[in-house]
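Shown next as structure tokens: one chain only, the form predicted alone.
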Amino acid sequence: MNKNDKLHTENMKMTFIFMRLKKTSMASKQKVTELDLFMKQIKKKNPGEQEFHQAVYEVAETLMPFLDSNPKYKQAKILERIAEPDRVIMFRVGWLDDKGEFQVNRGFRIQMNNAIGPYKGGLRFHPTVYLGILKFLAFEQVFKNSLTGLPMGGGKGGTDFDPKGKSDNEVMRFCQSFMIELSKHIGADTDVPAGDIGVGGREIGFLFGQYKRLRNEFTGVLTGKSIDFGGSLIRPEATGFGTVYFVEEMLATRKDKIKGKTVVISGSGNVAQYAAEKVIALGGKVVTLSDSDGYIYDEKGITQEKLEFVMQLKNEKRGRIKEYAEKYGCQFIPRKTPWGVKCDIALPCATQNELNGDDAKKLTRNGCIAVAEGANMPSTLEAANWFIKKEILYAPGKASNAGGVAVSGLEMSQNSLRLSWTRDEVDARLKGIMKSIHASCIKYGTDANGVCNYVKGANIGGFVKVADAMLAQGLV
């Protein structure tokens, strides 16, 4: 081959490179405008809702070189359709005081979507509640609730009722006049609603009352009922329990146990309250909890004994959780976040987007190896991303946090059966659907070199139960 020859056939190699190059280049811009074009379609119908926005974009962001992959889905716009509520309900709530004055409260029950069964989703009584945030939370609860394998469809709802420092009757009128609209629309068979933020075992037995009262029935229509009118042995624990048990799923793929761990918990409520209980039982040492205020640092570890404390404090006294640090003698941190703690493990079970970027990068050069999600979406999308990005053993609150809604379901099990399981059987049912939502992540987020994306995972194992049912069921 001569000197031409040579260069001619260089010229056609570098030809090929760069046309190559260039297609790849325009097939990732194709896709980024795909995406920007979807999320600015989402802001303009739900204008101001940034939990919601957010909440989609995450799974929007996964999902599209997957629907690419699988053009049926793509076709039929399921992910459009996932992403606009079947039916949003808001009404109004009236309610007297006990000074005898009258207070006007906004109720909400956002029906996201029941291509796999009756919508299930909890009831949030907290000032901040609007639309978006429950949106979002519908949302999330769609892909959630299908992880479990379980026949359950999405849905979220509550008011901007502040039930601190409210008395019992208050809490009781509130609770009877929002469910005299509430009632119209839910039932077994069409929407399940359980607790959230703000809503306990007081608020879901006046709720359940009144229900029953209006009517006229004895039904499955509430989850996370007392154990003495239908409840499920586990039901209070389930979403602590649940995320320790996933927690225990992702390092077992890196051969490593609880045991011996250091773990940080943000919140005091019922999520952390039974996460802390589940690693002290497992043997890992817990060192803090927070609320509003700020946060405890027990070095020592929190021990079984000082946890009832909490509890106590929490579920009872309805108290602050400085009020640990005076008792125990250790450090309260006010108005901070736990997160620049030393640990092995985070969970974060407070509230959403309470664990940002800088947090993340704070825990990650610690050394924490693992984070867990008890609330939804805790961690910001920039402390998401940075975990990914730094090979941390990462679960999104609607893999790790769905034990909470798997026992609900099998409360309505249990309830349509007329029996109760003993705490055994639904703690190792429990236990069964966490694994079975780990294999699902792993299922669909292990990347070519061997490390699970739990987001990815996740988001498409969510989303493929939910969008075979509707391109079965047809345009409906």
Ligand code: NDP
Second form
Amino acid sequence: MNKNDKLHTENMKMTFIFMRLKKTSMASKQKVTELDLFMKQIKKKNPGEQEFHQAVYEVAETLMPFLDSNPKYKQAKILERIAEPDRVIMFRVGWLDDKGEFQVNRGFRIQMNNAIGPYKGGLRFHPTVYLGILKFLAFEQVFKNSLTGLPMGGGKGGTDFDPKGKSDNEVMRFCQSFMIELSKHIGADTDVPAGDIGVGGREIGFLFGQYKRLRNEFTGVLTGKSIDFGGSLIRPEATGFGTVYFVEEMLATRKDKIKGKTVVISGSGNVAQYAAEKVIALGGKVVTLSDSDGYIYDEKGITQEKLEFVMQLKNEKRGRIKEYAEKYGCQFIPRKTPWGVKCDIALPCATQNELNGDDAKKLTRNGCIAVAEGANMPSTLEAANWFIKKEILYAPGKASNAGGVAVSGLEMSQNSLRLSWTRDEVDARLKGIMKSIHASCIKYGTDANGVCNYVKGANIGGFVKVADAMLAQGLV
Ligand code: NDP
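For comparison with the form predicted alone, produce the structure of the form predicted in complex with this ligand.
The next block holds the full complex; its first chain is the one shown before.
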């Protein structure tokens, strides 16, 4: 080959590389544009619903490349259809307080998607509840329920009624009035609500009692029921326990364990309490818990005995976490979240967007190696992206907190069979489900460098089953 030929060949090579680069950069530009266009539509159709926009964005961002390589989903506009609720029900709830005064609240049920089973998802009673929060929760629920491998569609509901500071009778009257309307839209084979923030065993009991009275039927229309009337063992523990089982699975990929680790937990409600219990049982040290007033920092570690005090304080006395600090002589830090406390593992178990980008940086700077979300969407987009960038073990709620709805699914099965499984049986099934959700994340989320992006894994893993069912069922 003479000098000119060599030059020509080199030129051809460069042109080829340039064309490929241009094509790649055009393709990625095109992806950004598609995502932008998609989000523009979402925002236009759902104005002011920021939490919903955030949840949809997080899923769409990781799904778009997958859709590009699987055009059948794109042609059938599956993502657009999943982001549009099947039905949104909104209603007035009038009730009488203890002084005999009229009170009015707003009730909701979002029936998001029932491609793989009856709508399933909790009810939230909290003054911040509005459409944007419930639509984000219902959207997340579709993917989460699919990941469990059980036949459950996604839904969510609730009200802006605040049970805090209300008497048991006021809560009962509210629940009864709420159920008068809700009962028209739910049923064991249609839509099966459960608890969430502000809705525990007491509320589920009142709601179930009223449904039974209105319909004259004893069915598995709600989950999270007391064990005396159709509940499942391990249901109260399931979300917290499941989150910790998921952490054990993640740590095992790095040949590590919870034993001996320092764990920071936010919240002190249902999820936080049982996440703490399981961490303690596995030999970890829990040093914080919180509520909306601030957090307690117990350097010596929260023992099972101290945790029982918290359970009584929160579930029976309905007191504030500050009282823990007063009783055990540790620090209470008002109006702050616990993410600046040095730890190996962080479990946000309170509420959405409670951990921001700065908090995420503090955690990794302090040596945190794993974050698993017990709450739904507790990390902001910035925080989530930081964890992914730092390649720490980061599990999004739709994977790590799926244990709650999984055991709700098992409660539905037991109700249909009119059987009760033992504690060990339910716990073993829960462990198996968390293991298989983890495997699904690894399958769909492992990048070329061998690191698992659990957000991508959970989104694609949850999407595929629902999308295939939607394809098979036609345009409905
Ligand atoms: P609870 O009502 O039992 O507890 C909620 C806890 O979070 C309380 O400590 C509460 O403090 C705190 N909290 C609530 N809102 C805020 C806020 N705006 N700022 C700071 N703290 C707050 O609820 P759960 O434990 O059931 O739910 C917690 C999270 O887990 C939610 O995101 C929920 O969606 C999610 N989840 C729950 C499941 C379940 O089975 N229960 C299943 C899957 C996910 P305070 O008392 O002061 O309000």
